[in-house]
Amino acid sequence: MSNVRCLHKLIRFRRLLVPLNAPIRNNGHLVSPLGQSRSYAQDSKDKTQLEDFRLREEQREKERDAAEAAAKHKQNDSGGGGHQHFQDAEQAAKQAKVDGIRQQILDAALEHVPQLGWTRQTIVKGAEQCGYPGAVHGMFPEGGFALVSHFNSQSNAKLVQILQEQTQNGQREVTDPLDFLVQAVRQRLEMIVPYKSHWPQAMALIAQPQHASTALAQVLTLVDDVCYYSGDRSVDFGWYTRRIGLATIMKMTELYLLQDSSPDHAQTWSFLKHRMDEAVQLQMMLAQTEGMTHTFQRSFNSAFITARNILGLGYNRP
């Protein structure tokens, strides 16, 4: 807008100067007035015209600024902000619809994992089952990891719902916290059993650097939920230590599960129980050596806090 104003001002300025610089006739010859001597009165007149021109332009510019400000104010009063709010709401609705389609396809794709594994082809099968063309797999740039992440999120949510029912949303006191932790980890790992033959493929996808942050966030959130509903309301440094320990035991048991061929994976659950007992004994032993305890706690706490901050996780609960 300022460039346009400058252009209009220049045009009007040239129109003012053209009559002053126009050639005149002297004895039949064209002579520029710049080549003639000018009178003091004529110079004063020209200066007065230029000053009047400047004042008029300044006044016009003020009037334009006032008109633009009034128009903008009127637009805001007439619902300009409401229009932007409507666009934001419409965009959010479109994104929610896309997310709903993604979840529908991934839910259907989980049925084909035992046959096809955690692959893009499995997602295509899920899309076709839902009535969408196979090309819709482009909605999942993460490939097979989108399916793994969806399964982990869904399984974690199921476990949290079970724990909430058992503890009345954390209001009922847990009489045996150790057994509660063992059963919670077992219930979560049992959700992997139907996909056991292809779970190494899922673990390989989880271990890829571009997926590590999402996978780690899911693990840390899960262990915090399990500890919380087991009755852990502590605010000391052990808060981090217990969660790191539980995550470690859960991943160790997960690896043991993959090679366990015992009936109903009895050896896996025995392994889990023994590791939990050892963790309790280790905690009791470290409690007797204060210096070593603080050293281990600082190490675990630093690792946990760093991971939590990088992932932007928060564990504040009502």
Given for the second form:
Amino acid sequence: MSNVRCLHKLIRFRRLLVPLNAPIRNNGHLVSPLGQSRSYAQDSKDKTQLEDFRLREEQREKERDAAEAAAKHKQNDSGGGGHQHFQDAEQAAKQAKVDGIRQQILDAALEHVPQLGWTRQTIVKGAEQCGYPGAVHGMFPEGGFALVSHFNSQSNAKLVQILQEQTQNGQREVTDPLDFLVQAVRQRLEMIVPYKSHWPQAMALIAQPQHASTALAQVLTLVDDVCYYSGDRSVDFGWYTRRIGLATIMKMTELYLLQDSSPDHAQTWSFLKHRMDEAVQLQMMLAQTEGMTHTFQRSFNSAFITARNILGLGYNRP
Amino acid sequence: MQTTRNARQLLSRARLLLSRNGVRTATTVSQEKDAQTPQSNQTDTDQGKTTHFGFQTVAESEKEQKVHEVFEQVAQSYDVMNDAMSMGIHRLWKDIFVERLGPTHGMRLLDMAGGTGDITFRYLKYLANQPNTEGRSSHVTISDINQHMLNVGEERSKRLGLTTDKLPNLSIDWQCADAEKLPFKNDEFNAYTIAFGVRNCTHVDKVLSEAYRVLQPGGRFMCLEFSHLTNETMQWLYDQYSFQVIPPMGQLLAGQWQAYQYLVESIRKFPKQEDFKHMIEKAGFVGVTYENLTFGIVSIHSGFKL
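Taking the form predicted on its own as the starting point, write out the structure of the form predicted in complex with its partner chain.
In what comes next, the whole complex appears, and the chain from above leads the way.
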């Protein structure tokens, strides 16, 4: 860093030295250190001074960045940065090991959910099954919700994989988007069926305010993925209405599923189909009105971007 | 630091007055014995390595003895003084600490520096409130370097009715031990707690590595300790309270000025939250986190042996 500071001093001195070495007479005035004639009025003089200041600072920044990059490059080559890299790699390996054990315990705990529900006890049982003492439940300070969010993210990932296979990574044309959506929602809800007896407890945990950010993020990214693979490439306001609408329908159907006792949940799927048809009709009606303003769009947009950022998923779609 | 220097000057003048009147306090005795050494953390002198004892510098071999003396003197009035100094908040801290540990049936806990048994009793009560459907038995070994503190704890446990014969599926063991050299086998416990004890140990890294040794894989290390406040103004206020109020209170309630002077000084000497976290990681624990309570007056550190 010291060589960068010297560089700055050099630049500053050079600019000051120029008029001393070669005083140029321009229109009867001495050239100022800025190299500008002072024949303008006061405010425009200030403006040009400001612009020159900005240019100077930008120049300095560029030189500073270049010098830092050069220094870092030199450090990497010499191997002095090698030690830091090793430490970072070690930390990353440790973190990966801890994450692996977390996944293992939660996966084992899922088997005990139908008996014990989504609680700390379930995690303890899962941990003991993996050979760890009950004290490791301290790794999951959110308790039952850790299990719920793990299950949700696992199911979402499974669904995304199924959709990718069906559409061949979004390349193949989807002939009937409505039916595609219905099938996707149905497949996702069928993953809940084995845990149906304790699912109300899971929904209660999701609804708690301290978990709201993670839960909301998971729902929004799921809905986003489903709509994308169904072929939605819209760039108008319909992007938001479609996703919010799909999320609403999915939640409604989930609630219906919990109290459905028909064979193979046939009534739930017909409920789902009817809600989808209604949504299409509603959308056609809304498309005819042009009421939505820019601020609405922006606020909706921010919710989705925040959701993806919370979950650490970028928009790097295959 | 200006204010603490003033406080110490005040105190030294007070001691001078007392000594002139012929009263020998613990400090005047130790002052007659101690040489005036400059303040430093770890320096190699002719006698050997030195360490801090509050704001004093003492030889490492002496610190254990001095800490032992401190707790001998305060053992009887320890609980009363805790309540007075923290205005009862220490009960909440310990409640939160045990809640964070989340005892489950089948746990084998080593309560280090357990002394008068605050953490152990909370652990036993927590387990008694959990349904034990599988009939698993749990265990707690409460350990302290000072036998007097353990004796006070045993008396309390009898008074509260928290003994092995009264509690089903729970066994309690009282053991006098040094945290740096534990007399237990490897992998014997699955939880290790040390509440307000680690700052009194001479070699904290040895305590941490011993903790790592006696914990089984998956075991949890938890430490409740006074720490540094996040807010500068609040730290100043806390300093004023610590140095101006606590030692006189100790003199009034327990007849021990110097012991409580040592206590508040040792809090300042303890590493900050992040530094202690690095020390725990160096001992081999993973997933190390810390949680500040009451703006950082105390901090709960937790790590796992995986």
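Since the model is a prediction, treat every value here as computed from it, not as a measurement. If you superpose the two forms and keep the largest set of C-alpha atoms that fall within 1.5 Å, you have the rigid core. Positions refer to the first chain, counted from 1.
Peer 1: Take the rigid core as the frame of reference and indicate whether the C-alpha of D65 shifts by 2 Å or more between these two forms.
Peer 2: The answer is yes; the displacement is at least 2 Å.
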